[in-house]
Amino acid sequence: MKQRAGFLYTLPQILWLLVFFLAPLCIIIAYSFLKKGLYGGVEPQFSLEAYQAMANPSILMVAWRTLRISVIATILTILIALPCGYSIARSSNQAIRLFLVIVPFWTNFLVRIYAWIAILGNEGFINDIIRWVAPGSAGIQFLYNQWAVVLVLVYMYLPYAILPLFSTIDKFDFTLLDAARDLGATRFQSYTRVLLPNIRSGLVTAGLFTFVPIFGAYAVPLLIGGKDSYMLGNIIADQLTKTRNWPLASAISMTVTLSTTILVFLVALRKPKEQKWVFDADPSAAMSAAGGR
């Protein structure tokens, strides 16, 4: 009876995943192995043309650019989120600071992008200040380049990194930092040799929560970037709406999905080992290592 009740509890979730996740994924997989239709869509004929077309140098160049932008944006996001999460964890008013982190989620994604356009645009807030300070200046072109895309991506996904880092740091025993300092470690050594190894799971989670959505970003490079900021998400959209090459769009989507899935599984396989090292480690040994040099 209990097993039946448990199955009934999970049935809505199973149906949701089947209808809105597994079924669309199966359709994309099937489309990627079919032939392109003459006027769009697909023809019921097995073909590997879509995967062969992915070897196009232009697509490979965009894939490399997407990977590079994603890695840079993820690293910058983690570097900014780490001190933010630490500050919130050590603060006495955590609720207020977490509220300020979550507030951007209440605003539409596109509204936040257009807000950055209003700030960085040729007639934007920053250029207005530049013209006021230096009359006659033509201003600076901040938009429509890769660094503008990276900046806005970091802003967009920063909360996704702050929250898991805060959750992990908040559980950390901060007396270990004081003990490491008493044993002779510098402030920097106590952070890098005691704090960081014990919050590694939070760092990994924050990296995944940031890298995976950035790797498939579409709206930010479309509205903020230029020709040199084209990413795989934009190619997928163009293949669906402009050239109407549904098999190629499906093949690229499957490649992106498979790549991120493999990354998540690799991290998941390493995570138990890392957690065992972190939580089973002797605190006195960690402190001695921090103060031994």
Contents of the next structure:
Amino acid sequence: MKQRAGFLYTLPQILWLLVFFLAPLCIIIAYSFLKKGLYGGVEPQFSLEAYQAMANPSILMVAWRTLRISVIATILTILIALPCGYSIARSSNQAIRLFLVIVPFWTNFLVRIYAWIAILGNEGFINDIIRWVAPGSAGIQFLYNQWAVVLVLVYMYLPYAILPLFSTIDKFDFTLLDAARDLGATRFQSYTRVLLPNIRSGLVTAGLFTFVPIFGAYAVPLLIGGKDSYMLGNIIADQLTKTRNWPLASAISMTVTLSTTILVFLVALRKPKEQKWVFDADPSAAMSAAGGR
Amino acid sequence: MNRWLRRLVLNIAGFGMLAALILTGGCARSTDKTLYIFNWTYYTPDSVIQKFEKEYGVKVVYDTFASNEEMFAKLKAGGSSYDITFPSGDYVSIMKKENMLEKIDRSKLKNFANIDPEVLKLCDFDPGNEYSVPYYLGAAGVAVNTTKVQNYEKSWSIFERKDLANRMIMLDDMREVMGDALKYLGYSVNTTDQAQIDQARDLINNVWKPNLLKFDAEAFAKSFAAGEVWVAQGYAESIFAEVDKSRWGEVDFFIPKEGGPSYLDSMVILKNAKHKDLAYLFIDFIHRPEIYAEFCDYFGFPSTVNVPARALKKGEMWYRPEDLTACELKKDVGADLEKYNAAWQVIRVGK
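Next up, the form predicted together with the partner chain in place of the form predicted on its own?
Every chain and every other molecule in the complex is listed next, the one we just looked at coming first.
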């Protein structure tokens, strides 16, 4: 009886995922295997043209560029989020600090992108200062290149990395660091060999939470990027709304979804290894342990 | 057990309500007194809409799109209940072919007579204007910030100037930019000749692009107004909507002497429109001379389409009707669009 009740409770969630996630995904899969309509849309005729078109060198180049930008932005995000999460976890006024991390979320993300243009733009705040200090200089063009895209992406997704890192570091037993020091580890070693392995699940979550959305970024490269910042998200949008090639847009979306899903699975699968050396700090495991009545 | 049953009932009830919401949501918004317009961003002044609402005691819902392709894709996807939309010529013929348009009953449009016969002659995308009523004939041009750039030639060659590198922007619009390059090279904006398309591609990619900040169809006017760029290829109405009125004197807008692709946007009634009578009223309202003049004055347009409105216009014009003589109307190139797609992809992907 109890077993069946559990299923019924999850039914709304399952139906929700079926209707709003799996069904649209199936439509995308189907569209990617159809012939493109002359004026957008698809013809009901099987075709592999979209997948052949994906092998186009310019699309492969954009895919490579997107991967490179995503990896660099994710690494930078985690490097910044790690000390942030650590300091929040160790601070006495966690609530205020967490609040400060979340506050930017209340502002529309487009407004936050435009704020960067106001700060770093050719006529922005920093360039006003440069021209005031050095009259007659043209200023520096910070924006409209790949590094500007990386910068703003790191800014946008930083909270997604800080929050999971904080929640795992918060559960970490800090006396272990003292124990490591007592046993002869340097301060640096105590972090790399005791703290990092114990917060691995947080690192993995933070990495996925930043890498996956960055890989599909659209608005940031569009507004902050320049001629060299065309990413996969932009190609998908353009194929759909400008060049009228829906199957190609679907095929690229599929490939992106599939490769990120495989990535998530790979990361999830290789986690159990070495687990016996790690004091369990996985929030989901803790939650399921506490929730089992 | 009892609690379990109660929760189950609640769950099912909640779910039923959700399903009902989804099923009825689609048709809940249609009211008889509401006209649904799907139009370009910055294309009909709010004052005109308000006058229409007041005169006929109706409500207008005004949604916007940024490109023909976007409009077409959204209408094709079917999730809309729009009555009127404003496609460019090539898309009038496409939508006609796709059987998406309602045939226009000319007897309901007494102001149709105000339309310039010369403009009607251009409507070979819909011979005899069976399905479309011309709204506006114009072209994208080049806006220059004259406080930063003083000496320049009114030609597409402005994009060759290395001294303005990274201070110039062009639309992220394949047909527009390719059309500019084709015209500059002396070809038709509707060419399907691969060699000519390749030549235009190389001109943009090797000569113009190195000097451009980016290709941008969404925020180009904002960038221009903020001073991020000094030279912008784009639409006058977008530029002047973003630049503060007190600074209009600093902006020079011109159609390059070589000409470029021009557009003739039309008003069409969609086949599945629920408020066709209101749609006719609106189209006829737009072509009242005083209303058309108000529309043109608001955007600084010349009255290219409506003849009696020309005498009523008071405001400044960003370009003159004769500036359009070197321009050429964009037409649907059908399957040859692939040639343009391929060329544009090379330009957009970059290094």
